[in-house]
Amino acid sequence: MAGLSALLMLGCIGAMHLVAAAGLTDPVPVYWWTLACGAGITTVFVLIRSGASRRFADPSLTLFQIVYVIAGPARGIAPPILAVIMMFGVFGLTPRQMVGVALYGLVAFGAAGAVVQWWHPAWLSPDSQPPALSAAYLVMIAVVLASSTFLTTRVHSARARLRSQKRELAAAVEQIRELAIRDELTGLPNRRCMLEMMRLEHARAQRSRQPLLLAQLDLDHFKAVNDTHGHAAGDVALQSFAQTVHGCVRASDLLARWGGEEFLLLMANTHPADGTRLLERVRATVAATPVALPGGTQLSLTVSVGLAELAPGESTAALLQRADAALYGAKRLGRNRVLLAH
């Protein structure tokens, strides 16, 4: 944008030098104006290129670049140039700043026109511009500034709405993503998320030859909880169980709800002895933590756990099947226990 603004200013400089070469204005002020504009362009380039402008509230220096005004006997070429300059404001200025720029342009152009008329009055110089034509130029400048400001503020409002809609869309996408990978009841990762994580951890374990454990946890006699206390109480029990287990496992472990009252725990870079000790702590904590149901009823829960270690060349489906077989083995042995598959 700074480069485009510099090209626009160079075009303005070229136009003014053509006017001076045609004898329509005094070339000396044009030369001084060219020097000032060149200094402004160079300053903007140096500040932006060096990164120094990033410390400013307006890093693109839009407001600084936009306040150049062309005046003199050839000021009739100013309206279209001003219209283009004002359009730059939509990319970096607030509506209040745009109004300020418009007022600045109107005052500056009016003052410049007044000075020119006073310096070369029509009654003193036959070739001077009539006051009525100068007034017409000023009116046209006002029209251009007002319309440009109106249009750019409308565009600014549209861009603000688009930014707001983009934020809302991003939030909605994030919410949809969370719904896609999170269990709505417990807040844990769901089956889809766990399948993806199992695939990734399986590939990592195969590459690094680090141990990978998969545990399947199942609440004992959970159907009786639903039948006796109702499904609402069952939901409370599942939420409480998820919180209890999550508080026992490590940050590197992944606990997910697999379905119903079944949960999976994925433990990367963990040896079977360490995994068994962790799961025994989980089992004991669940048994020692009664669930407070609505109405003040206390519900005791126990959990059976099947644990399996990934074997070389084994698939995730086979690993899950061995963990499931170990879980049913724990239930056959009396429940409320951890069983390691062999």
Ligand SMILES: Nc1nc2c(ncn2[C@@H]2O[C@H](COP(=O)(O)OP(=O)(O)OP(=O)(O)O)[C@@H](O)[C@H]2O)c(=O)[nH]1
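Bear in mind that the values here come from a model prediction, so they are computed numbers and not experimental data. Between two forms, the rigid core is defined as the largest C-alpha subset superposing within 1.5 Å. Numbering follows the first chain given and starts at 1. First, how it differs from the form predicted together with this ligand.
- Comparing the forms between these two forms on their rigid core, the Cα displacement of Ser252 stays under 2 Å.
- A displacement of less than 2 angstroms separates the C-alpha positions of Val173 between these two forms, with the rigid core held in common.
- Fitting the two forms on the rigid core leaves the C-alpha of Thr42 displaced by at least 2 angstroms between these two forms.
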Second form
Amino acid sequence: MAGLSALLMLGCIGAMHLVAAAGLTDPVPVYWWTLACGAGITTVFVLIRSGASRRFADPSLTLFQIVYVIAGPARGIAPPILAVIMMFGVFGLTPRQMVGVALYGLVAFGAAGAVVQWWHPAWLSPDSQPPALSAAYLVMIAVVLASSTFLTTRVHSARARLRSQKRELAAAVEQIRELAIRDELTGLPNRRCMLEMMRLEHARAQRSRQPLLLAQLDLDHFKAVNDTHGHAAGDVALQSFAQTVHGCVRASDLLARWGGEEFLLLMANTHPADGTRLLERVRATVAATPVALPGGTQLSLTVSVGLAELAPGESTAALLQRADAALYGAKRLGRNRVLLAH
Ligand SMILES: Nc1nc2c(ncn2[C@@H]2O[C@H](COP(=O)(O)OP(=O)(O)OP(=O)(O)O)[C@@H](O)[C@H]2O)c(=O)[nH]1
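May I ask for the structure of the form predicted together with this ligand now, the form predicted alone having been displayed?
To see the whole picture, the full complex is given below, headed by that same chain.
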């Protein structure tokens, strides 16, 4: 952007020197003008390229560049390039700033024209523009300024809309990501998330030779809960169970809803004796924590648990199968118990 502005300004300087060389204007003010322009371009270029302008609220110095060109020494060439200059403002300034720049531009350009026409007619070459043409240029500038300001309003609201759509999109992506890995009913990680975690923890355990435990938890006689109290009550029971178990395990353990009334608990770096102790605590807490159903009924739940430790070289599918077999062993033995697979 700074480079483009500098190129534009260089083009204008070249044009003014051609005008002076053609004898249409006094070359001395053109030299001064060239000096002032050079100082302006260099200042802006150095500030932007060195990164020093990043400290300002308007790091691309758009406002400064526009104001400088309109009222500074470049005003003589403002009419033909004003539209281009204002385009920078359309994308960089707020509508308020653009209204300010437009009013400023009109006043500054009008004043510059008046000075030249009435107080310094000597600056004009004999065949330079008549006052009516200057007035026409002023009207043209007013049109350019007004349409740039209007465009800025449109661009500004389009950008605000884009920003808010971007925020909404990010929130939607986050929500989709959550839905993809979370069980909606209990808020626990879902089966897909658990499969991925099992894959990762399995690889880690194989590599580090640290113990890895997998427990399968299944609510006892849950069909009877649904049949007696209704499916909605069953949902409340599942949520309450998930909360109770989650409250018993460590932050490093991963509890997930595997499906229906089945849950999995993955415990890394845990020995079977410690895992069994923890699961006994879970079992006892579930049995001692009645679920308050809507309507005031207190529902007692129990859970059966099958626990398996990853054997060297064993796959996750085989580990899961052994935990499942242990769970069914626990069910067969009368439920409400923890059984460790051998
Ligand atoms: N309310 C509710 N019930 C569910 C959900 N998912 C599965 N179930 C129910 O859970 C019950 C599971 O029943 P079964 O597999 O027969 O097992 P059980 O009655 O718990 O018996 P055991 O496991 O042998 O102790 C079924 O009635 C399913 O409809 C759910 O998201 N919400």
